[in-house]
Each structure stands twice: as C-alpha cells, then as structure tokens.
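Single chain ahead, by itself, as structure tokens, in the form predicted on its own.
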Amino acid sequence: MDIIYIQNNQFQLNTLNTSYVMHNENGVLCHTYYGQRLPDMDHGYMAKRCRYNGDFQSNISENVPTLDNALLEYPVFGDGGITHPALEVLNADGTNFVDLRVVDYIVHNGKPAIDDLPASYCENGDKVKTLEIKTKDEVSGVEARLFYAVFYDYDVITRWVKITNNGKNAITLLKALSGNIAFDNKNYDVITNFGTWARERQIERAPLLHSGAIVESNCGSSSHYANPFIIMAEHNTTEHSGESIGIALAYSGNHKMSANLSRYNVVNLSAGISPDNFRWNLEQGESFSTPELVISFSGNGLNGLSQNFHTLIKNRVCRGIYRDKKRPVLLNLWEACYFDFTDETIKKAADSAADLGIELLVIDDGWFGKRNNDHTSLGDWNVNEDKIKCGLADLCEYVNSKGLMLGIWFEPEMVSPESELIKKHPEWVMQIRGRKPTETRWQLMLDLTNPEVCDFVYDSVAYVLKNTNIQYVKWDYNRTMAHIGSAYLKAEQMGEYYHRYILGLYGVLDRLTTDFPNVLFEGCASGGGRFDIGMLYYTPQIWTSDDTDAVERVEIQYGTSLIYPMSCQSAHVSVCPNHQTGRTVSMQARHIFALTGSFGYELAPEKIADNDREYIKEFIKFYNDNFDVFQSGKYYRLTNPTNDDFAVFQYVYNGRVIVGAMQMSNHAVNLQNTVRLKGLEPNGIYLNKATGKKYCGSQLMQFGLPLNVCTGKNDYCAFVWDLSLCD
C-alpha cells in the first residue's frame, strides 16, 4: 500500500496505523478524514461537501462552493468562511484577501528542509515521503505551498507552509499559521498544559465548547505558561484506550494554537506563530516559511499518542552524538553553593563526586566577570579570577584528571546594565528608540535580530569551548521580552522582531552545535520556560523546572510527558529539606522519580552522609546498567499522580521492564492494592531480579503488581521493580 495515494482529486497519506485524507473541491483543498488506517481507495462519499447557507450568497447553478461550513485545510481571511483563518495578507491596494486554489502537486522522496528553522528530519532507509501541494491566487500572484511529510513508521505527519510573493507589488503577511485541521466533533475534550515558573506543564482537560480553546504565548518564548501543543481526545478516552489527535509546534517563540467548534459542530484545530504584533513584509520574489507542525493520531489512548511523539522527537528531532549516546550522570553545583564558590570548592566537589560514580560536574552561574550576585556581569564572559584563581583551563584539567567531564552555565542572550559590554555597545540592547530599555531581574536582552550581536554571542561561547575541554553547556534564558524594539531594524521591520529574534537564536545554536559536535547542550529558561520541539533540535535535553522537589516534579514531569520524551527532561536528585518547598522526601523516592528524566544531582557531594553515599553509588550503577531502557524504552503512565494515591511509571525495552512507584498520599487503609502493567508479552515469563519471583506477562497485565510493598507510615515512600523476560 502506498504512503501517499492520489486518485480522483483525493490525497491519502498513510502511516503504519493511520490515514489522513483530503480532497480538492473546485480548487479548494478540504479535509476528509484523519484516523485509523484506511485501504487505498476512493473515499469520496466521506467528503463533507461545501453547502449553501442562507447568510452567505452563492450562485449554486455555477457550482461555486460556499465555505462557511467547509472543512478547509488552509483557510484564508475573507473567503466567506466562518473558520479562524490560517493566512491573512495585506495587499498593496489595502485589501486583505487572497483566493488560494490548488494548481499542482508533487511527491518528494524523503523530506525537504525548512528554511532557517529547526524541524524533524529523515535518514537513509526511513519510510518518509512528502506531499507538496501548490496553491495560488491568480490575481495577486501570492503562492502558498502546503507541505505534508509522512513518517510512516512513526505514525506522524508534519506540516508547514512556504508563502511566496510572485506578484508585482510588495505584500505584508499579517497572519501565517503552520496548519489547520478541520473535522467533525466527536464529543472532544481539549487537553493542554498551563503553568508558571517552578510549576510548569500542569495538565488541564475540559470539554470543547463553541467558545473554543486557545493556547498562546506572547512573551517572546514558548513560555512556562502555555506549552505549544493541543490534544483533542474523545470524552471517554483514557491513558490506554480511545481516540485522540495531538498537534505540537516546533517553535520557541510567540505562538497561538486554537481549537474552535463551529455552529455546524466542525472542529478547527490550528497552530502557528502568534499573529499578535506580527507583520512580515514580502517584496516581489521573496518567501516566508512557517515553523513545522507535528501531528499524530492514536486509537490506543493518550499514552499511545505520547509514545508516537516520544519516538519521533527522540529519533528524528534530537540530533548529534547524544541522540543515541549514553548521557553522563551529572552533578550541578547551583544548589550546593549558589554564587559562593572558588576553584578549591569545585575541586573538592570533583574529588567527592568522582568517588560516587558521577561523570559530569557542572559549574553554574557566577564563574565570570564580577558575578557574585545576579545584578552584574552578564555579557562579560571572561573568567572571574577572584573565584577561579587557577584559570578555567587548569580547573578543567583537574576535574578531567578525576575522571569527570566539566560543564558550564551561560546566559548568552542577556546582558547586565552593570557590564562592560553595555558601556561598549549600548545599541546592542533590545530597545525602543527614545525610551529607556526595560530591566527585568537586573537584566536587559541583547538584540538577536542584529547579526553583529549574534556573532558576539557565538564568539563568547565558542571562545570558552575552544580554549578549555568543556563538554557540556547549560544555555539559560531568565526573563521575558518587553518594550520590543531595535536600533538595528528599520521602522517597517518592527513587526518582524519577535520572529527575527528566534531566527537569530536558532542561527547561533546551529553554528555552535555544528562546530562543537561533541558538546552536550542543555536548554534552560528559568527552568522549563522554553521547553519545545524547536529547542530540542539543538539541545537534546532541557532543564524541566527550577523546582527540584521530588513530589512536585512528579506532576511536572507527568505533564511534560504528554508530548516530550523522558530522556529529554533533565531530572535531578536534590538535597532535603528541598530548597524550593522545604519538604523532606526519602533518598530512595528522590532517586526513583529522577529516573523519569535525564538523570543527575543538585546537591553538595561532600556533605552526603556515608550511608547515603553507598546508596548513591549503587543507584548510579543501576542507572548506567539500564540506560538503554530509560533512553530507548517505551514509557507508560500507569497512574495519574494528580488524582491517584500512587504515582507509577513503567519502561519497556527488549524484554526489560522497570517500574517505579511513589505513594503520593497515605491513609489508614490504602485502597489501591495493585497496578496493571502494559506492553508485555502475555505468555512471557518475567523474573523479578530482587526477589527471584517469576510472573507471567498476562498476570502482570491483567492482575498487576502489588503496591503494598510501597506502603509506609509516611507519604512519599517509593519502590522500583526490575523485571526481565526469561529466555
């Protein structure tokens, strides 16, 4: 069966388990179906025809369609429909209308790159094809090429649009979304993330109403507040049964995603760059490409949908050696010493960390300029010799001699008002001419729309990487944009600022990751404020949240897992009482739930008690021995920690099964006694390595594992099961 099947004005895109069908009706591209796999055949009877409605006049005898109830693939402003448009163009004559009609199509083997933007990719041997549908407005000359890349084995389709001005006059894009999907309502719920600093990606689920649902950020980043994805799930869909559709945007800036329910109960699901304060000028012959939209359907519940996204992101978004290579167990020194450290402090930490089996030591904020607090020196990326008297290269050599890699923190997009850089280049700051730049957290933002500034940011990081054996960079971003303006851009380009900034950021990251392929880059934005597919293209792991409390991290990482793989979520064992919440949680529980992420520590190693040191050594060995399970295994959410008394997760990989559980709430009588496992071989026999007990796969999936082993007198007791399929 074809990946892309075309017949009688019908386009059918097939993945292993799904089909996406469209039809061309008088040049208007309409949606027909998205769901479980269909045979390659004519599905014309399924097409919802554009029909006459009394409040929109149409000449029916000439077969001119009305669009007010059509299932449009890429609706435009002013076409007579009532859907929210994906494209709005300001023409030279002051009008806002284009009439896009299908004029041609082509099928590409593989997947074309997207101009200057991060995106999924394919490799030799992948079953990937891309349908490119050319649409054009014959009057204005505006052309929109709609791309649909089909990742057969991943059950994923990605979409983007390239808009070209082939007319005689300049035009301005007022709105250019990445895609729209229209389908009939099936009693859908909308599932989104909301949050704030240290409480990112909390799950919200509610019925889709005619008033619609919007997920958007206008703070310059994908944000802590509204992560760029939406899931539509039938009301009865659970983790492991029922239908759902998910969309996620590969973009790190302002975004808008919406789910709207029309008066005819047609759902329009759209996503792209936020149109707020967006204006993009296109001269004759110029083009604009939208960010990639990743789409998936699952008939196997929310967990099945998550696994589709996880597999694609891990294997065909993340790049570089650390896509597949084992990630080092790291120790970040921020909560160990904050700004108060010297080279001797770091050497002592290296001595102690090496004895524990830690592989990477990370110096966080405070190593540069005169940085003894967060009021100064951002932009002055020279080593603070009052703290690091031996120099960064010699310190790196010492750490390496202990068998550890050395990592370092940067916040390259920011500059302190009290810095040498500001004195030399005040024009490099994001600013509105004639107004004082806006300060937040004692920081100003550098203007990454300016190529000179981008070169400076690249050179600052590259100099350190060229002159020391630094093998890890934590890339932070600690404020939002405000009072947007530039001394570099022309007045007519100010509506392009937000997107040009993100393009500047991507350009710098692309240069650095290309020139330093052996360095592990980790993203951070006050924790999880820029956790998106766009950043994961450059940084295969992201600091999930500044909240290191194990209990709160359970919910944060649970919500993040709806779209993003566990291996992309940095998760650390922190000291207790926790620095954010003051809560005390057992060493065992803190370790077990750090397994739902890229594993590390956030504490002072020399202050660890002897009995805890032995536990840490054993646990690091356990993590390293099973890294392939955590990196490549299928991840299952077995309970909902926001509602259930237990938080339970499961990994399955090549006959290996690791299950972790934490009791979130203890009672005099605990009613939840077992948890059913998923994804096992029903007739397989599984050995519990700790007890020697054997179980049948069907027993574990139909009856489950007992949770009473996890029950204690206090909340947050935890346990891990390590099972393997017997030969």
Contents of the next structure:
Amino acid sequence: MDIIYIQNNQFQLNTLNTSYVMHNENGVLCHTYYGQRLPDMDHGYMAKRCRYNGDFQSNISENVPTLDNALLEYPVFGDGGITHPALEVLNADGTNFVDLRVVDYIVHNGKPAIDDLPASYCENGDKVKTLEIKTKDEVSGVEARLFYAVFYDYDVITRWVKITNNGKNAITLLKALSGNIAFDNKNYDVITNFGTWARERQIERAPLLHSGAIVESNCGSSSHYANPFIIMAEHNTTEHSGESIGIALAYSGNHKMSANLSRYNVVNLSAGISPDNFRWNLEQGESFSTPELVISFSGNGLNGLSQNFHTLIKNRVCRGIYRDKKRPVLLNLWEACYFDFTDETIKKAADSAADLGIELLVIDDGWFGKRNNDHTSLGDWNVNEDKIKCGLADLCEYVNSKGLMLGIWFEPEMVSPESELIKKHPEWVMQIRGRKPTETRWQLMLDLTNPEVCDFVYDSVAYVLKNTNIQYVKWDYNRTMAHIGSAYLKAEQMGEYYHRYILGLYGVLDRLTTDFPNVLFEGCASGGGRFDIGMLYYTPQIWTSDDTDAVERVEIQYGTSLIYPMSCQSAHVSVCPNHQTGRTVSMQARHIFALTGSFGYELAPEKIADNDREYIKEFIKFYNDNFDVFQSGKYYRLTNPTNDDFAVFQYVYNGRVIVGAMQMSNHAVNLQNTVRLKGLEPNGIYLNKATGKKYCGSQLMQFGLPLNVCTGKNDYCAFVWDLSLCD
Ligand code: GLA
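Now that the form predicted on its own has been shown, please provide the structure of the form predicted together with alpha-D-galactopyranose.
Following is the full complex, with the preceding chain placed first.
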C-alpha cells in the first residue's frame, strides 16, 4: 500500500477507501479516476478512454494541442477547452494564455502550510503525504504548483495551487481557482445549501443538467446564501447507500463553485475565490496561493460523505485547546435582555446560572461605548461605565467567584457612523472616495486591507483579554460588503480588495488565537452568515443561526451537517414563545435538538420556573456525562426532517449510542413508527439505561426503535434514547 503511488506517468493517491488517479500526458495533467479504492497498478486504459472520447480535435500528444476534450486537473483560459477555466492570466502583452506543462513533482511527508491561509493540518503519526506537481509555461515563465494532500485515514484529499511569476514581466491573475476535477457523469444530482438570515443552509438537490449549477457569493463573505460546497451524488444515492463526491472550500470570502456538464457528459467540478472583481498583481518573483479545497468521496451514502468531512474538520481543521477539550455549557444573555442590562443584571444571572450547571456566561452586544441600541459605538471598545459600573475586570471576578467563566461579544470588523473611532479615523472606513459609504444596520465596515486597521482590531480585543479574565469571545460580523474601496490601497490594487480583506481578517484571528490560546473564540455573522472551513480553523464553533426556534433549527442544523460537524454548530435552548417565530415547543424538544450542536442556553436564568430548573440541571448533567459522544461520536441523520413526520438523529461512540427524535407533525394516525439505527455491532447487546430493556444490535438496525412514544401527544413531542453496549 502506497499513499502516493507513481508509475508510468500516473499519479495514484490512495486513502483507506478511495483512489484519486491522474496522468501526465505530454505535460498536460489530466484526471483519470476518483472513486472506490483501486489496487496500485497501471490504469493507462482509463487515461486513453478519457482522451479519445469522440472528438477529433483532442489529441494531447500533438505538439501544441487544443484541449477541448481532455479531463483537466487545472484548465487554463485559452487552452482550447470549452470548460470553465481555473486560471486566467493577463500577460504583459495583453494576452491571456499560459500553457502549463508538468515539469517536475515531489512527494512531501506530511503537509506543507499554505501561505497566510487557514488549512487542514496533520500531526505526528498521521498517515498524510502531499504530492506537489510543478507545472510551467516556458514562454511567460509562469509557474503553477499543484498540491494534493492525502489524508489516508480520513478518506480526504485537499488541493491548492501556488502560482509564481518567474517571468520577466509583471502579470495579473484574473482568475485563480483552487482546483478542477473532471469525470464522467454518472447521472449525478447536485446537492447544495441555500439560505438567508435565520434560515441558513437549506438543502437543495436537483439533477445536473448541461446548463450547470453554480454556488457563489460576491457579498464579501462566504454568506448565508450559498455555502461554499457542492456535493455530487448519483441519482440513486441515499443517505446511507450509494456514491457521492463532495468539495468544500476553506475560505470565508467571495467564492465560486460550479458543476458543469460538457457536451460529452463530462462533469467539471471547480471551486475557488470568485473571479468577479478579482485581480491579483504578481510582480517578478511574487507568488499567490489559493485557498484549500477539501475533497472527499464516499460509497456509503451522503451520511458517509458527511462523516468524512466531520472527522477531518473537527480533528484536523479546528485547533487549540477546545478542539478536544469539553466545550463549556454556555448561557448567552442576548435574548434575555438585548441591550438593556447593567452589571447587576449580569451578576443576578451569574447567581442564578451557577447552580444550574452553566459553565460560561456570555455578555452579548451592548457592553461598550454608548451602545444602548444598534445605532452607535461599534469601534469604541471601551466598557460602557453607565451600564457596567464596576468595570469588566471586577464583573469578571464576580462571575468567576460563582464558578462560571465570563465571555463577551465583539464585532471588531465594523464601525458605527456615530462613534469616536470614526471621528478619529474616517480614512479607516471601507469606502469609495467621493461616495457616501453604504450602511447596513447602521454600521460601516473597517478597511482590513490596511495593516494599521488590523492592528487596531487586534489591540481592541487583546486589550480586553489582557486586562480581564474573559475566556470566551463571540466574534460577530453583521453586514455584507458593498461599494468597496480603500483609502489605503492604490488604484491598481483595488481588484485585490476582497481577498486582501480576508487575509487581513485571518491575520488578526491568527494573532489573537496564538496569543490567547486559552480563550474560546466563537464565530458569528448575523447568525450563520460565515460558516465555513476557513473560519473553523480559528473558531472551533460558530453560532449556527439567529433563529433559536427548535423546530426551525432542526432543518438548519440538518442542512449544516452535510459538511460541518455538530460540535462546530452552536445550538442553544431559548424561551417560548420563541422570539423569532412565536412558536411554543416543549422543554424536552428544545433540549434534545440542542444536542446536535455545541450545547447552551439563550435566556434569563433567574426567570426559569422551579420545575424547569430541575429539568435543566438533570439535562446538563446528561450532556456533560455524554460530552465525548457528542464531540467525538459518529453522527447519523436517520430521517429527513423536511419530509418525514419525525426528525431523528443518532450518535455512536465507543459502544454508546444516543438517539434523539422529534415528531415534526402529529396526525390522528401516525404512519412512521420505527426508525432503524446505524453503525451498531450486529451481535452486540445494547442496554437502554432508562428502561433496563436490552436489544440486539441487528434488531435495532434491521427492525429499529419504535417511534410511537408520541402517539396521542402534540406536534414536536421529543424524546431521547441512551443505549450502551453491554460487555
Ligand atoms: C447578531 C448575532 C446575534 C447577536 C446580535 C447582537 O445578530 O447573530 O446573536 O449577537 O448580533 O447585536
């Protein structure tokens, strides 16, 4: 077994269950195969079939070929292909073509870092190797190094490209995607997420047509609207059977992912930074690295594909002490008091939260400047002493004395028009000179392309963390970019704005997470508007949505789980009637479905009724006792909550099994009354701790668990099973 097997101009990348094969044909790097694991051997006949698929023009072995029908790993604008190029260069002579030919390759043990960008990583003992294929255009001197990191045990391959201008003249990149994969169409459906504020990551599945499918964001962030991933699933692939390929971009800015079907029914799947309003100047000797593209194949249905992404993201993207450490059960006070609080409110909440088992109390928006509503003070990160009279450090001490950690909200990338910061530094605002900058939620954006502004952002957060014992930061971002421009960048750099902004953000996050390794950073962007692998590198959990209604959350968390692990999705129990929908749902349902995330609360603890307090205490104990199951267990989606009467999830970890179910709609006669479990030992005996009943694994997987516990009850009745494998 070789992780990277190279022979006869073929590169075979092997993971435990998959193989990704390419071939070098006369210097052109072509895709050969991606799917179930193949033996290490010659796959030349596959390469031939790719080449001569009925088009007389496609003969790569000619000296200067057009590549109309080749399955290319990194198509270039102007190569004669009709597929969407991954690279487009503006040469000094005004032309756009570069002819990238393979000149060399190296195999690295482990995985090199990617310049200035978040990326998956490996640790000692991991079976990870990286293939670096060097391609070059002899005429212009442009070089593109294509990297393929192979995570053997994870069934994941990641790709990125480093482009270097080794020519004599400056060039401009007009498009530089992270990769392209071309393969035969197997009657594919395209699965994507769309969404909006409070309704993030809804799943859509539709057949791939020749008109193609595009997932893109040009609003400056990865967005609520189009999460940066695409899954291609064969039409008959279900949750638990059949083949699928997923690609997800580790990037938090503008992106474009597309699936195209050629006239020969070849699929081209590509992804990277959106080329719209993208330009990157490369002087002689300069390089540009693309974000990383995470790729996986599964033959075990969509759930199997999700598990591959989950395992990689939670173990080899998320970092810091909270990657493995139990996440604290937090209580965020936003829905409890919005902007209306004082230090006394916080102290009262701490008094009341302590004996519930809450571990971390979070002060949300409103603690700084003159911030009594959302019209002012972003940028003035000094404590509002009218509200927090005792100061943050003392307040923190008080909360700590109750046995709780204290956390705090920031929206560091923004500035209010009504703020001290803007008076001092109007030039720090993202704006087009001579035009009035756009406002959203009464806020403007800071220009993170300017290193001075990045230092200010770092200092604002670092000052609070240095001078208090605050141990958690909620990093919010509540608007989209518009009318972009910068007083710092030169006119010829303006096309670099979007990407430079994201590099500025990553730089600040990198410094903060390095300098404050014990602080838990949680991402947020008006809820889940920047939920991507790039952010998860810095913030191991992200506030999934501002919609805290348990029923709506079932669908949002379900859609998010296609790629992202449950432990990365913050999920809170809030009060009823719910503040976003007005819906009332039982305590049980709200708690059980917050288990499909990093668990917490969004309410005023002192207002909880006595009997509910007892329930909460017991539930937190249950969560704490089983934290490793939720953090490290395999997650199974057992039903589709959009179509089925029940939403049912399952975790399996070291013989422990937790199943949660919610009746999405009640009927006089309920039709679905069993759910079949997954991933158990067929001959193992599983004990239901609550009832003392025992079941055989194969019974639970073949016949299932009865769901009729809810018969005669209301919509949204929910329950949980806690099973464990007997010795
Ligand atoms: C955003 C966040 C909320 C809350 C508010 C505060 O909307 O998503 O959770 O922090 O900002 O203004």
